[in-house]
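There is one chain below, alone, in structure tokens, taken in the form predicted alone.
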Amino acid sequence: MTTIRPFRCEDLFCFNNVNLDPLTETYGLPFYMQYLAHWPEYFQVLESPNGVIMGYIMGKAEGSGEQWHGHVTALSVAPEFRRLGLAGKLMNGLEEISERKWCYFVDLFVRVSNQVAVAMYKKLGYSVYRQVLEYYSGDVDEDAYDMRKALSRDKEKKSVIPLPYPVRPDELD
């Protein structure tokens, strides 16, 4: 049985099996600690019965007015635990937290080339709101999709009406 529980400081020393995937963004310890200190309810871990970290999600609530939203900063499941619906469970939890915080939508950024993740998010009800040019830096800069899902507060679903043109990272609100 898989357990979803709050992330703890000591988990930082136990989740390498999740972070070693080349598609997973890995951050410095201070970044993780900042999220844990500011948005602990948005930082969740999937743990196996024998204590192995199977995956995690980290996010926050941000914005103002009709742009008040939940944001997925990182979601990753270790390769050996993929295709079991675990990412969907983590996303559902983050959406529930965002509903309780009375957010209008949840958003996330995903590499355009990561078609497996894009398809999974679409299956979970997310749509591409806009394309962000050269969002990910590397040997070759890569575009991202800003994907969104409207929550119950956005009755008219205005937050997910796609932009008809791409934007640059410095144009993000």
Contents of the next structure:
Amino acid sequence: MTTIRPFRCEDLFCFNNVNLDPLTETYGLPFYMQYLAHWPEYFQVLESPNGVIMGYIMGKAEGSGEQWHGHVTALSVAPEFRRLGLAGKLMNGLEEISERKWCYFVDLFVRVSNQVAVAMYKKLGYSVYRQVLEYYSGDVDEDAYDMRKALSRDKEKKSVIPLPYPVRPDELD
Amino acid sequence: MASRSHVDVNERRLRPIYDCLDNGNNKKAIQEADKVLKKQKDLSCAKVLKALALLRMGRMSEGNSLLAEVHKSEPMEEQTLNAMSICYKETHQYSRIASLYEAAARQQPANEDILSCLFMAHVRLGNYRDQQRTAMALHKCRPNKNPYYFWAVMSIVMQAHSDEKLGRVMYLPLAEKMTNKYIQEEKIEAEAEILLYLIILELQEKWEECLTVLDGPLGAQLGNELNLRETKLAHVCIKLGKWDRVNSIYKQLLNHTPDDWAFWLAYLDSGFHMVDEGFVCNGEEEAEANKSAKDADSSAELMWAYICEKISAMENGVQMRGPYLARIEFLRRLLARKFELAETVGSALQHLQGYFDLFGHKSCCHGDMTLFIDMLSESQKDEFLNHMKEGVDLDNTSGVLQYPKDVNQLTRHLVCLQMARTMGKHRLFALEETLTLSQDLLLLYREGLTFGKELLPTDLQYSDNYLLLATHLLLDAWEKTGDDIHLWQAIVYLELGIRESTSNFQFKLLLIRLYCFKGVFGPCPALYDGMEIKHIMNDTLGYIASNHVIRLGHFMEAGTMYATMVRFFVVNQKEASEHLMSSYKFGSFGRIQEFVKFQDRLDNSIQYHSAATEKMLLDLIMQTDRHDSAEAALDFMNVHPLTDQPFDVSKICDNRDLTIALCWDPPNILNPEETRQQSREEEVAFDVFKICDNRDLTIALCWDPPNILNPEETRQQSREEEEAWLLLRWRQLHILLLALMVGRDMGAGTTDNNLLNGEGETSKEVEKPVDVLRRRVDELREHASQCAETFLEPRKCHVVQGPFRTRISGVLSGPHLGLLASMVDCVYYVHDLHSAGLGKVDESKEKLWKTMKESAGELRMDGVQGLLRDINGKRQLDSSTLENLVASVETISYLTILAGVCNRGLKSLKEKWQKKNKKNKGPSISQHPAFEGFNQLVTELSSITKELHQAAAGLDPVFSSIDIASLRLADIPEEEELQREAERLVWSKVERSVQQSSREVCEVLHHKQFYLNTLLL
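What does the same protein look like in the form predicted together with its partner chain, given that the last one was the form predicted alone?
Complete assembly follows, chain above in first position.
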């Protein structure tokens, strides 16, 4: 009992209950606006029956050739709406759009320490493709897992064969 | 034309300049540019880069004149144009970019790059007509590139938005015709183009045409966004009243996603539309033509069957909430129509009980069920609560507290407790019961922490809401008894809670609120920053701190906070056009109007205007210890007192999130919308601005009954208050700035007359500062008397969620506005003397000084002895003294500035008089009484300032004889060492905060005394 709909500008005025969560970054407006203008179909929000924003997903499609893929930029669910499988719902939507765009795979970055998220993505069919060193800057820099899931176009699942060595952020393509 | 090698040479020569600019070494960039210009004095790009470096160093006039020189030469080469655009962007001269490319395009009418830069320059200016013209030029130059053509179409649509009447008869039909042409010629390439066509048709409400498009081959191409075609179709069919079609569309969508609440509502809406209208399927033929209509559920029985089917489909699989809630919603609609079928469906009580049994272990269960509790009678509510209690299975009747065995049971228990609160049961408690439950919840909270041992610091504890409920109960007790002991206890609970659950923002929100209730701002910045409130949250959540920071005398923090808030809005205004440009670039035409509206909402935000106004008033208090510095403020503030108009209330936005704090109180108590309205009312009554209230007023969790919370009414009330207050502050600010202008003119020896003569015709159109000043003072008087009817009594706000009141009531009921106006009368008098010269003494005017002197005495505060008061026989902390003191400090600062203005006029008169006296060898001319009258007033102001200083110093607990730490605020059992420690910590925070307030107030007053001393003639 949730409504999934496209994210609208005015949602920025009421997504506080999601964004006050410490792991959810609040970006400057240009960041959201760029996604809304460029990849509107990849920016979806979940609304509860009484109109509260429960969570949202932001993503995009990019890359060329066999690197053409869907990317999850941000995914967050407000604390009171966790344990309802909402993140999975949002991820499914993003995968479906990526399928329609004939992408090879979907990828995302997650903090190595965020075990809950890593476990959840694994459950949704994602695997660690590589580790990115000091991807997150902060008081102490933190590594990221680059996790991937192959889509139907990548029949041999070449895109998810794990890299045996970690890479630096500047080596990302 | 330059040969390629020539270009390369230029590039090589310019490279070092670019490098220096990139590294921020502007000085060296200028040197490098000069070096190049020595060799090639006409290389315009080098000149522009030099100008850029000059601008970045703040040498504006040099940079701008260099730019103007190049601009005049109408440059064409890309590099120069680019560099110039950067210069103009950085200095916000956006119309210059358009004129720059306009000139270049005139010379090279077929240059695609130049034209497309010109198009974007017009987008930045919102100049739709020129956008259209440029897009058509681009289209002529590249007829095969579709986007250019559709840029023109979209520019026409935007003209329709700005002129609705012409839009209907001219712009939209033209846009439709242009798009139609491409459709007929089969030149449509992108989904964006089809969507734009639909936008045009929708704006003209041509629903049949929309339907044709969506049903046709173009509609089939809409596949990028999930369910886009279906939802658009349904939208159009609703407009056309084709309920069967709507119903079948949502039925199909529900078949895929049976949990989507919006789909269920639309399914039921359309179904009941058919039921109410007595829908009959129009014969076999039509049904055949419109297949989908055939499977529409046009009767209550069919819908019932569908809902049952969806519920039974989940029998052995994953349980989804949607179909179950749809069943209750269906029942509600049946009951409203008194349909017999309702009996078959069952009772709301039965279904809600079943819902709790199934989903009680999900924390969202409470929110789901609140939608339907109004379907229950009072006795059914009790029955429902009993059912839930049994389901939770924690039998506490024996007197021994039972603890949940796992997280599921804990969550069910919480849902049950929250529901009891929403039903208003907690309001019925006697004080004893309230406190007992609160204590039990604290124990349950502590015990519940054991389930969360493995959680990361970024997670919330499962049992956190027990603690929140416990504090809400304490606040009930506080409201009921007025005894602060309960409020301090709540603060101590929350402080302890934050240690266990460091990222619980609900604890932080509530703590800020409670500390501010007691006049303690000190701990708030850390809590506020701990929630990482930034970017757009400055608009929606800034109110939680900004309404208190000045009120409680934390001037330094206020300066920082307001500056951060204002910076967000200003930076965003600069960047706003970039989003519009990307929308054209990526063809997301549907976003353009949305972005424009969004920007409007930010530009007119009440938070923005409040922060900007408060910041300037604060600067006038803080950064002035001499009159010169007050006058200097005129120049660095970005206001134009002679021409600025006050805001238009109807346009102000309230973007505050007033419901962010968790609260389970009954809605009639919470009433957030009423509170918002009340708190907005105090802030504006402007006529020329559109103010938006973007506050997120519901961010604080709250489980109070809906009649208590009432968010919409709260917002309305709070909004009116905020608006009235903002308007009041805006007028105060403008009165001060205009008076400063009057003083500056007098000081410079210019009278209004020679100003007019000096500047010729044009200056006649600009009003004289003194005239605008008179108008503003009249407006302030009128506004104050209007406000007195509504805002004299402080607005009551809900403890957890209601937006806090403004300071309007205190300012209206004190002497502040009257004093400001009287002091301006003195300014008028001095201005008259200054323009007419010291002639005959006007005794009636001379009285002004004395009257002012006497009334200023009202600012004195007698008997300030710290912040502790005996209330109801208990020593309690009372922050009203602090708030009153701050208001007096503000007023004395304003009066000082106005006295400074008088000094400007009188000083030059006195100098003239002295000169005359020296020349006159006979008996000395008697001194004009204005000098003495003014001096006496200044002396009095100085003495008031001194007394306020003493009062402020008296607040400081260190200086007061009372030992604050020895006062027990909360009755905490001795054995609770942890609590005692937390209590001590809270106390030291209180003490430090009061000291800080006292210190900052003293500092300001110290500066005022210095300022006043310089004013004596």
